[in-house]
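Coming up is one lone chain in structure tokens, specifically the form predicted on its own.
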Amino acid sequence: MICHMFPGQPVVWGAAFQDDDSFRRIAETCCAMTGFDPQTGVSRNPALTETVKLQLFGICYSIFKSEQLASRNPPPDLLAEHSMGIYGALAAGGVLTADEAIEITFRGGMLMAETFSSDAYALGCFIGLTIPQVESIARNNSVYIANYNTSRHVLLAGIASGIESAKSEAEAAGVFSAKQFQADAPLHTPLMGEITADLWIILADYHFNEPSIPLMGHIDQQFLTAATIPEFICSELNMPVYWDKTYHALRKHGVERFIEVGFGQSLAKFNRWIDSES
């Protein structure tokens, strides 16, 4: 079995495919909707934050790569998603159109940026410590684990000062790598409950079709349906991403080959790490 897996927001913008007609078409659609051109990185919309630009680049790249794969190969047996990768997966599974996936990414990103603009938030990527160690560090600094990617790769989210102090504590504990990134909002933490009501209003503008390909959610490793997808989109912002559990569940369902449908190879690296510990 083959699984197409859709990664979350990239941490850097990639100046790729500037001469590709297919990507140019997707980029033009994005630019018309949002004022941001993911092909060049140029924005006509002064309200767009760097985080929202990265989210738009990520969804456009995933749509492009999904279309390229579909033009050359039979459809995959399963779909999986990580964080913001849900929107690319929904487009690939025919739940939303590609245009709708870009539009919801934009509207949701702007909602997060506007709602949490009064504070400075950050993400902390820690590699090398055990899960209990990172959980203790998170509690000590009033931040949250946002991604359980592998047994030794964890992402924290919260107030920037808390992430900074958590990074210092992790370094003192001998972490192999600790990096901090600016963020518009504390994704995948209970703090995101502040936008739930407004996000439901946005989602009410769209019709969600049944996935044409089974799509596994990263919260409880259940397959999503048209009826459960809106609830999943709202809930997943308040809860951690459990990629390690999702990967194991996909393996149990018979997946033998994974193809990353997005910018970079973050999920492929996580998979290799998880396999090495099995």
Contents of the next structure:
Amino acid sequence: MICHMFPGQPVVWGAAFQDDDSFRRIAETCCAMTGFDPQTGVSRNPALTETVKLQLFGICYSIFKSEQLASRNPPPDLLAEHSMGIYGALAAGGVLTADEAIEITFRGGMLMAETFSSDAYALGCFIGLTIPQVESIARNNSVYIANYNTSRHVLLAGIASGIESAKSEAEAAGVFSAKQFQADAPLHTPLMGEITADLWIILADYHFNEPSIPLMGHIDQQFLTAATIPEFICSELNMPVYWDKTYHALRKHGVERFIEVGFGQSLAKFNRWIDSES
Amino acid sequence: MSEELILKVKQMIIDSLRIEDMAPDEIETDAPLFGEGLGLDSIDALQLVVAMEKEFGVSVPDAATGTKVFASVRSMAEYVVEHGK
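Show the form predicted in complex with the partner chain, please, the one above being the form predicted on its own.
All chains and molecules follow, beginning with the one already shown.
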């Protein structure tokens, strides 16, 4: 069985923007809708934050890659998603159109940026410490674990000053790598409850079709349906991503090959680590 | 530095990082492994730490040491010679 897995938003800009006609078409759609051109990185919308631009680049890249794969291969047996990767997965599964997936990413991203504009938030990418160690550091610094990616790869989210002090504590504890990234909002933490009502209003503008390919959610590793997807989109922002559990569940379902449908190879590298511990 | 050890280090990198379609002799001995070169990142670095311990019995205790050790294949081989049991 083959699984297409959709990663969350990139945390930094990566390689050169795609110089490809198919990506150009997706980029033009994004630009007309949001004022941001993910092919050139140019924005004519001053309200867009760097985080929203990264989110838009991420969804456009996932749609581009998904369409490329679909043009050359049979459809995958399963879909999986990580964080903001849900929107690319919804487009791939026919739940939303590609245009709708870009639009929801944009509207949701702007909602987060506006709602949490009064404070500075950050993400902390910690590699090497154990889960109990990072959980203790998170508690000590009033921040949250946003992603349980593997036994040694964890993402924290919260107020920027808390992430900074957590990073210092992790370094003192011998963390192998700790990096801090600016973020518009404390993604995947209980603090996100503040936007739930407004996000529901946005989601009410869309019709969600049944996934044409089974799509596993990262919260409880259940397959999502048209009826459960809006609730999932709201809930996932308040809860951590459990990628390690999701990967094990996909394996149990018989997946033998994973293809990362997005920018970078982070999920493939997490999978590699999880396999090395099995 | 023996060519045999250099080759073993290259094979370890390919195996532990699951680099497909690449033979050991395609990795340049003195080329940087991070950023340019193979374009490795921190996730790869931790995987290499584990592989170094498993394959050669040497420990890379922290990221600062890792930055020096994983600068190139040659620096990895030198670290193995210096710290190997």
